[in-house]
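The chain below stands alone and is given in structure tokens; this is the form predicted on its own.
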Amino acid sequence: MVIKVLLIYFSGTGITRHFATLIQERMAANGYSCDLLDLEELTDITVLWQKKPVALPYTIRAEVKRPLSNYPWPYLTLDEALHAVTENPVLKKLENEWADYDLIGFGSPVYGFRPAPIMIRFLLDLPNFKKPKKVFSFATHDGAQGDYENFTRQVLTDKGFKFIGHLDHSFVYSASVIMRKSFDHLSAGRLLVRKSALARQSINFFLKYLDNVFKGIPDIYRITNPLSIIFGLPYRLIYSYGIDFLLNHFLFGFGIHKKKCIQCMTCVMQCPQGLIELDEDGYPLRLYHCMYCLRCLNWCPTDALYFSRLTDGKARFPGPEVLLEAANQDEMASRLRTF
């Protein structure tokens, strides 16, 4: 029997998309049938999120401490969103559309130890599945994911899914790029190649576990060491509040160099939360704090946008495809030099 898998993901900088393709690659090599689906192609996630705009604590704190305008956005806290879960009729059809899949994976970058707010909104809006379907989560992060897995497990379990596992990996620190003076594509590409090889090993290990799950063989995929929880807690707290301090004091905001802006509307179209609009002169404007996925900065063709002054005139993350191409070209050039 061929196991049919559906991978649904959201990707801000392209790293989670890259991870999803690696999972698909390894699954295909192991005899699985695996489909990829970008969350933003599945549904109008902007409309879905804006009806009940759940936000993570760092965004809400930024709205309170450093509002970008006098017009407060009606954000729901995570607790409020979790206590007001209802099925969204727009997504009711998914129960039938996903009926043929044996396994579904939900993937997202880690934001504040949680999935992206638009992924959270999507998961909370899913219908309650009458027939338990096996699911797992996968995530990319810049060094720490905290209790991302436990949170995702609880949300999916409450929706009637059977949560069976989790995959995560750290590739390239894409979030820090926008605060650097320069970004070496070649060295980052080499790092991405090495990290991708390690990710394939983790995926292969996970697939062995999945084989046992579908064969009904008891297996232990992950054993949590109590000592790792105890000694890892200070690190997670420092990482969490350190990143929060950095974001709130040096990153959050929205600025534009109008002389550079060509009014192409790329940032407007790329914002998954739909928070960038145009002012009366046709220049991009954001009146509220977002989840800071970095798309508007990274996709701007003229580098006209910045968040705080710390990011003004700094490097931008080009996406994993560009980095891999740089590494591949260097490898080809190295081979030619050997002849």
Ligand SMILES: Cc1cc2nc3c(=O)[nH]c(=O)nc-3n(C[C@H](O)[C@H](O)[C@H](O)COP(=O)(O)O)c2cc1C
The other form holds:
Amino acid sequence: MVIKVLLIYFSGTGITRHFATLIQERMAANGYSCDLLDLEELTDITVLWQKKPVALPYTIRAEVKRPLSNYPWPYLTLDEALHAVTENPVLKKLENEWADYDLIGFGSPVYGFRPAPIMIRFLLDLPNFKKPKKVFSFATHDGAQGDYENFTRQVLTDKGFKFIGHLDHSFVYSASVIMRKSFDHLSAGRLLVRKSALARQSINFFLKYLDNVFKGIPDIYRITNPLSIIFGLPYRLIYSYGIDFLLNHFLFGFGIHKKKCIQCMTCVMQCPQGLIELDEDGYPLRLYHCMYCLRCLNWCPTDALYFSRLTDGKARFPGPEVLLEAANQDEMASRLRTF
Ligand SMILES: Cc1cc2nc3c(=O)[nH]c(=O)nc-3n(C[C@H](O)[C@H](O)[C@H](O)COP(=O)(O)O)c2cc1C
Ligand code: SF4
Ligand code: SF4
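Switch over from the form predicted on its own to the form predicted in complex with the ligand, please.
Below, the chain from earlier opens the complete complex, with every other chain and molecule after it.
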């Protein structure tokens, strides 16, 4: 029997999507059937999110200090959101649509030790499935996922799913690029190739565990690797204090160089939370509760946007495809040289 898997993911700047395609690739090579679904294509996630926005602590601390507009959507803190879980009628059909899948994976970047707020909203809005379905979570991060896995397991278990495991990987430090003077695509591309090879190994390990799950052999997968807790500690400290400090004092805000802006609307259309509108002169204006996915900043074709002076005139992250292309071109050129 072929096991059918669905991977649903949110990806701010492409790394989590890259991880999802690696999982799909390994699953196909091991006889699974695996479909990918970008959360932003599944439903009008912007509307879903805007009805009941969830703001993580780093957003609240940053934006309460310096509000960005006069258009404050009432938001829920994470605790409030967890205490007000209801099924969303818009998502009710999913139980039927997913009936054929034997396993569902939910993937997100780690933001402040949690899934991206837009993924949290989606998970909390899911219907309570009548038949318990097997699910797992997957995540990409920069070395400090904290209790992401426990959080996701709890939310999914409360929804009636059978949570069977978690896969995570750290690839390139994409979040710090916006503060760097320059960003070398070739060396980052080579790093991404190396990290992808390591990710394939841990996916293969996970697949061996999955085979056992579907054969009915009791769980053997070590959900939390104790070494990752020890080695993750410095990153955890950096993220708890460093990122918070940066967001609160230096990073938040939304600046625009009007002379550079060509009013192409890329930032407006790309924002997964639907936060950017045009002002009366046609320039982008960001509203409240930004999750800082960094997409508008990275995708603006003319580098007209910045969050703060710390990110003004700095490098931008072009996405994993561009980095892999740079590494591939280099590999081909060096092969030609050896002929
Ligand atoms: C606002 C924000 C918060 C983040 N918080 C964490 C964190 O707590 N721990 C961590 O290891 N990485 C953190 N990161 C890094 C991302 O998890 C990492 O860059 C991820 O691979 C990005 O995936 P994406 O390209 O799919 O958006 C954060 C990134 C952003 C933008
Ligand atoms: S993406 Fe950049 S150039 Fe395009 S509208 Fe937004 S700020 Fe202006
Ligand atoms: S405003 Fe920019 S950084 Fe904030 S959620 Fe939208 S695209 Fe992401």
